[in-house]
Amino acid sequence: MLSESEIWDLLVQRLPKENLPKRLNIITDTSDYYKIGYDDIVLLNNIPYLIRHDQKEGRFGIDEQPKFWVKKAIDLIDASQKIIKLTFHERFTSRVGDITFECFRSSKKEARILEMVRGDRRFMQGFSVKDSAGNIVRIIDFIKGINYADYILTLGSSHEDYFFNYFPQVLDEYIELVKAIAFLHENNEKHGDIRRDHIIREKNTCINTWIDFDYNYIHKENMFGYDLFGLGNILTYITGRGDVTIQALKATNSPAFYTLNKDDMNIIFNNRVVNLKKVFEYIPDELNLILLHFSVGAPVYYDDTRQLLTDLQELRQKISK
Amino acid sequence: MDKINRKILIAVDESENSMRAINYVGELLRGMTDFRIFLLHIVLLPQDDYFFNEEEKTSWIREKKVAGEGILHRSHKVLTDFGFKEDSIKEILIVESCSSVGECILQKQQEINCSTVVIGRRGISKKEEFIFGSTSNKILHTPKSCTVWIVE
């Protein structure tokens, strides 16, 4: 076990003198994650991690909220940046549209998936260790990049420019992302919280990486239905180069606003347009038909990720012609 | 379908539509004493991640089993009230972590070799079906070696 003086020596190597903490606070039991803060040392498996700030997460215009159980940290042995996720087992009722269902957060699930996807860059990389109290702590490699939602908005000067000059490449990347989720499903694991901001586009490699696997939900007949819904939302987003809402179309007096009906909207989020061909007429039918599987008017849904992938691959072949 | 037999599997849960399915079978086959009825209740066990610890899991299962046995006994009684003999009805309770209840029902049907499966349709909304799936639709659209009665 590293001694205090050895840890101090490592700190001296990693930080400028003026930034050194006044005293060492070494933590091996992470149960009370509220008490773990800036400059603390979390010692796990004899590796000291220097804690920096709590991670934050924001969404849909809501201010970023601190996630007290997720800390940015520096591995004092190799100086790499890490995200340390401490055990926070919670159960809660989640709501999408007017549907509610029981969700839970599990460090065990995330640890299991990290093990399963080791070396697969389509997923965040890391490992889990148990602290002195037996809590499962995940040590995640920090990914430098931007989230997928923000990335999409940087492409093209208009939707038409985006669609004809960037979308084929975006679609290829999306297909890879769906294949990654299919891999989880084939191994009987859900992602659990598929959202466009749970994909980080790594700055140097441009690899899109799924993050955050600790969510789970009580499924009913279709174990992967909610994951599929998330994939459909992302496809709609990348096709529309952002959310195309009924409110935005009305505000801009778009002619499409007058042609849309209830069936054209997202099955859960009824203000988001899914029948995007009515807005962007150059969208190929094959793509629009896939999107319509996620609409109020859909007569059939995808049962599994493989069905979605088959349609996407057929679409991709047509687009490249 | 293989040879038709007189074994019927009825999947039951706490819902009203499940009781409708029981009443339908009771009413339809009343007085026909040579059928064997298998009442099946499935406790869908969440993944281990759901539970804080083993004790909680054990107590969760115990609670669900008690509730499931209650459902089975009530269904049993309805059928005997329709005139089915006690020994022609078998109650089956399984606790399983299956990815699909529909598949689980059909697996049991194969094991028991029933030529008829009966379920009630829950009448869930389109949105719910989209997110969670529908057991009756799953059973209807899965290749199988039996006839399915879906009771509205």
Second form
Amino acid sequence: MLSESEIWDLLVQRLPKENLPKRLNIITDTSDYYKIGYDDIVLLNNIPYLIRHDQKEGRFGIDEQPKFWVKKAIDLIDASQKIIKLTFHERFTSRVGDITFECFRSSKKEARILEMVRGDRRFMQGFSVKDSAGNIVRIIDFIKGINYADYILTLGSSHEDYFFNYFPQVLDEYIELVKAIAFLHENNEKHGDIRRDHIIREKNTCINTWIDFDYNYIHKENMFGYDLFGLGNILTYITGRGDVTIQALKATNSPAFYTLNKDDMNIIFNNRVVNLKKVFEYIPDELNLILLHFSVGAPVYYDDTRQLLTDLQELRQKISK
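So that was the form predicted together with the partner chain. Now I'd like the form predicted on its own, please.
Here you get just the chain by itself.
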């Protein structure tokens, strides 16, 4: 095992003299992630990781919420940037229409998927190790890029400009993202937390990469149902060039506001419009019919990812004509 003097020598190589910590705090048991902070050294499998800040994320309109169990770090051996995900236990119940999903975090599941997708750049890359207390810690390669949701908002000067000049390419990229999830499903794995901010568009390669696989859920009706509804939310977002809400339509006195009813809304987020053809009349019927599978008024849902892919690929052929 690396000695304190060896770790200090590595720190001296990686940091300017004025930024060196005043003392070494070496941690091998990560059970209490609240006590792991800036300048601490987490030693895992004899690799020292210099902890920087807690990772943050925004969700449901709440900006920059700290994730105390997810740390930004520097691998002191090769100076690479890492995201270190510590074991965090969380459970909650989620509802999609009349379907209930019991959701929980599983570091074991994420570790398993990381091994499965090694070398597949459609997914975040990394590996798992156990700390001295047996906690499963995931070491993730940092991805330099932009959140996919933010990227979509940069395209086009208006929705019409976006839809006719950018959407065909966006749809191609979305189909590839769905294929990646289909790969998981075919191997009896779920993503577990499919959201548009769980896709990072890498800066140099423009590869769209799925991140964060640690959510799992107990399924009573459809093993992949929760993932499918997540994919539907993303498709609605990229079709609308952002969320199209009843509040926004009312505020702008859009004629579409007066034509909408409950059945036109998202089955999960009931203020978001799914029947987007009522808002943008140039949206093809074939696309709108796919979107309506994720609406309150949907008579049937998709049973598996391949059904969704088939419809998307048929749509793409028609758009290209």
